[in-house]
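Below you'll find only one chain, the form predicted on its own, shown as structure tokens.
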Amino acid sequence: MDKEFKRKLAEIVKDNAWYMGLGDVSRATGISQTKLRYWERKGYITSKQGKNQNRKFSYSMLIKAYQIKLFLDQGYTLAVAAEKAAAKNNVLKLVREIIFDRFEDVDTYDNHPAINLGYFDEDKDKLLYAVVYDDGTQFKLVPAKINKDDQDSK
């Protein structure tokens, strides 16, 4: 993958530079706009002011709001649901950082899509791939010197 493209994509994803309006978040999550405004007043979710003072929520806030809803549906109080959702959001942020730090390219391995996660060892002898099969994802270590075309024949 082109290094500049990779850097820019990681920057966009890291900064959650995807925003949507209150109505969009409400439709996507099934949470009323009234509840979303209340949660924002309480500080459980945040937004940025868009044009004409419209609220703009980041993609990560949409996920957090939906997680709060799921925890509420399980019987948690709003405060506890928001706390649990914040903890989950921190885990998702960490996973996103790891993926974008390690992502090199998309290849194929064993005729399946595979994410090249770069060198596995300091000697740069092996590459780590996450290979996506119909029944799940498996990690594979592949000799770094192997020709990419040879991977398809494995």
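Heads up, when I say rigid core I mean the largest set of C-alphas that superpose within 1.5 Å between the two forms. Here the structure is a predicted model, which means the values were calculated and not measured. Positions refer to the first chain, counted from 1. What changes on going to the form predicted in complex with the DNA:
Shown in the overlay between these two forms, fitted on the rigid core, is a CA shift at residue 121 of 2 Å or greater.
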The other form holds:
There are 2 protein chains.
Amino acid sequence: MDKEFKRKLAEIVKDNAWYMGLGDVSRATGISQTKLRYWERKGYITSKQGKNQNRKFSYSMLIKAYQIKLFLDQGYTLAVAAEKAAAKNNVLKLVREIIFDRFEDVDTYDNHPAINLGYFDEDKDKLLYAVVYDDGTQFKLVPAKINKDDQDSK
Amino acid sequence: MDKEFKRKLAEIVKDNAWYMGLGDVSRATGISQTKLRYWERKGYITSKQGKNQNRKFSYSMLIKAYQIKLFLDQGYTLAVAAEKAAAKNNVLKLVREIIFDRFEDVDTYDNHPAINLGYFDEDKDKLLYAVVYDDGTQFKLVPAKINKDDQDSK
DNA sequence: AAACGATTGTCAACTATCTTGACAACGATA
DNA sequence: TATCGTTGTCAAGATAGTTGACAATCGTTT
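Can you return the structure of this protein in the form predicted in complex with the DNA rather than the form predicted on its own?
Let us now look at the entire complex, which starts with that chain.
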């Protein structure tokens, strides 16, 4: 994956500048459209809506709404559920930031799909790989030199 | 984050069961609606469309369309661009799978936001943390015991 | 039981967004 | 110039979403 390609791809994913309609959010989360409109009126969620345009919700907002729903299911009041969801709203942003900072390439390791997360900060001679096995994901340190030869053979 | 809450959240994110309309994809990627319809007719992208319903595109498909666009920008023909994009289409799926398999919690390390990715497979006494510094993300090994105390204090 | 406030649902009238098919336009190639 | 692949425009019609009004439901308090 060349750098410019990766940068542009990261840009569109990282910036989160994609939106969906109210019905889309409702179907994805199982929350009724009426509820979503009320939650927005109360300020718990927000949408992008120009004059004479339909609401558009970001993916972050979809997740936030779903988190509110989960907290409601656990018995919290709407106000508290919204509060708790707001406190958790940074998780996915953080995850995205990390992945697109460190992601280098898709690869295989041990005949299993893996992603290369770049040089390991505690040992610069090794690359950190996340390898997806059938029973779970493991992190592996891969000597940088062997990996280089492996890439040449592909 | 309690386990059930996390499981349900992971479910909705992992399953990718959220969709957006043609216009949404067009705005997000800068690809015209006409192009997207043609690409779908040629089989390069697909949408979910029930009888008498509007098209709905998954996020994966949005990314695939954008990748096709990027390859077109690099000078490839549409057919080749679509071929290349198809070959890359597993990346984000893999990333998502890894993250939601290994993600344990949001934390701070060194006064910086971090995520805890669970026990490090090469050293079970340590946790693997991804720490977001101003100039980039680093992976850190954190002694499990100290981390446990740290969690108790929160 | 009645009252109140919060939350949610239903509906009518209207607007936004999208669909298809037909045809035009454009660019690359022979 | 002709051909083919790709893209754009348009009309007629359908889907999806909006607002405001009012009703219904629920939980709590008096």
